[in-house]
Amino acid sequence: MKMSPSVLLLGALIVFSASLAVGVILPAYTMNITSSKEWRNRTEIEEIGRTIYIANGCTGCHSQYVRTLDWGIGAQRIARIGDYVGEAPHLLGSERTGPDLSQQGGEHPDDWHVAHFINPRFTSPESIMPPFAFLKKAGRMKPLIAYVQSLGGKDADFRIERQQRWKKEAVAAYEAGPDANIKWLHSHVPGPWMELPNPYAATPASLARGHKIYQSFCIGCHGPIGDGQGPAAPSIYPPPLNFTTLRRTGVSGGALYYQIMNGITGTAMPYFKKHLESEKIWDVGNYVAQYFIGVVDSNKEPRGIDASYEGPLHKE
């Protein structure tokens, strides 16, 4: 046979057309994918909400799915074929330029995603992701925040009815007072936590690198002077908290680094364990300690070992 444009053309729709059947035609048609424990279908409204991250390019950075590697990172789960059943198209994504998003449900209250979605620096101030506040002007916020409250399907639901569980008590606690709601946060952090100071001497450098975390991390909410009026306040409720009403009451180190590393479920304080290892969140509990309520435990004794980095105490 001479080979031609012809033959060549023939010849590439053929192995084509094999690849196509083995690889696609074959599989769908003798797969039998049963459901996950964990899913469920979705709601009329989550339907919707699924169609406006579609709209708006979500998967362009998002993933939804987690894979071995990515276990050490803090996900609740590896991804299961069975959790994607009935997904058409599929959204799982392939870059992770924001975090993947397949358990993200219940990770955080409805209101922390309003602010979020406002405006992303609101919430994560070094993020990149840009606003969608034109969703809420048009209406499909609601609808948005929705579906991504249901990713994660039973699981997900479980944490929706934690967060809202908790906020009942936590806006109970706020809206009686200042000193209400200070007692009711320490009633929640164990005795050992509320007698601990801080490890780490609060030096010049820790300060430093505890204002350089507070600017990443929690500017947002709790403001520049740590008074709960960051731009990301008119969106939450019960507000985040003014450090400066501890002042009368004090706070050892360790209850700060205590909710730090675990959030406060049913507000928009999260969790910082998969972001923050152990030494930033002692040293932003130190710049929080030294600059908005006045006064550090760090430096009481017993102190234990002292950290092998550790300069000598003095201030430059």
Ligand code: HEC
Contents of the next structure:
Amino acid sequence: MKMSPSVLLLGALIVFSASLAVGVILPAYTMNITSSKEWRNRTEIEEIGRTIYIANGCTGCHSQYVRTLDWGIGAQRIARIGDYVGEAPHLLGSERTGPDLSQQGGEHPDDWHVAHFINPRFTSPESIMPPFAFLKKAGRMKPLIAYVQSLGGKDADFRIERQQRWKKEAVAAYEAGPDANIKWLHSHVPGPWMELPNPYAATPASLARGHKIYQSFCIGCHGPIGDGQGPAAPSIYPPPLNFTTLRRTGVSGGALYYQIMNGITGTAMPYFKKHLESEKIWDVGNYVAQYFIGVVDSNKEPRGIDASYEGPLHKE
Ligand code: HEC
Ligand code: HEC
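Okay, that is the form predicted on its own; can I get the form predicted in complex with the named molecule now?
Below is the whole assembly, all chains and molecules, this chain first.
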């Protein structure tokens, strides 16, 4: 056959329609999508929240799918086709400027989200997410939070139920006064951690690193002087801990580490085990202990074998 513009065009059309038929039309009519066991219908308010999510361009920075290769970034569960029944339009997204939100429900309690949406810098000081305080005035923040808390379906419901259960206890402990609150907080720290001193010497370098980490992760809630009066505080209940309430009882470096690592579910205190390497948690613990609590238990001998990168341990 002689190649002419019309033959070329015909050929292109045949290739295009064949791939359309095989890649799009055939699957659309033959795929039998059954919902996964975590899937559930959204409630009315969650559905409204979804439209607010779409209208505000959240998909521009947040994906809603987790791939097998994401096990390496701490995924909880890999997305399955049955998780997306009835999603039209789907909100998979392709950008991950912010974290994936497909399992966001119950990760934080509602009060954390209120503070975060008013201004993400309140809870996450170095965030580049834009503030959405205007949604509060328009009465749109509540449905948006309901939607975000539904992400993950029945797994999200399980986590939300756990948040609410612990919140009741945390509020009761907070309202019983500072001593009862500290007692409650520490009753959930396993014994060996309560006894463990901070194994990192509170050297000027450790404290300087701790200061930087505190500014990058903690200052919006616990405040620049550790009194719990950061800008997030008005939205959060029980409020961020005032570290000076620990002055009388004192607290081990191990207990601080445990709380920072795991967070306190039911309160806005997030876990930092995915964000901060172990040394950073010890460093920020030294910083909080030295400057806000006034009781530092690090620098204890014997220290074991020093890490290979450590220079001479100059102490404060
Ligand atoms: C310019 C990009 C950007 C946009 C737009 C954006 N975010 Fe974010 N988002 C981020 C970044 C970065 C983070 C991580 C830092 C933080 O916690 O703020 C984040 C964090 C979050 C988190 C907390 C995740 C976690 O587990 O800590 C939620 C929830 C969230 N965003 C929801 C939204 C919603 C809902 C919208 C739309 C109303 C939105 N974001 C719009 C960038 C963005
Ligand atoms: C979004 C707000 C928020 C952020 C961010 C935050 N905290 Fe907290 N923190 C809290 C709340 C709320 C509590 C618990 C208050 C209560 O139940 O009385 C708490 C409790 C704690 C405790 C428990 C103390 C104890 O003796 O049991 C420690 C330690 C702590 N925070 C350290 C930190 C450090 C270090 C950072 C930064 C790496 C940080 N927090 C970031 C809100 C926050």
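This is a predicted model, so every value here is computed, not measured. Positions refer to the first chain, counted from 1. For the two forms, the rigid core is made up of the largest set of C-alpha atoms that agree within 1.5 Å on superposition.
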Comparing between the two forms on the rigid core, is the C-alpha shift at residue 11 2 Å or larger?
yes
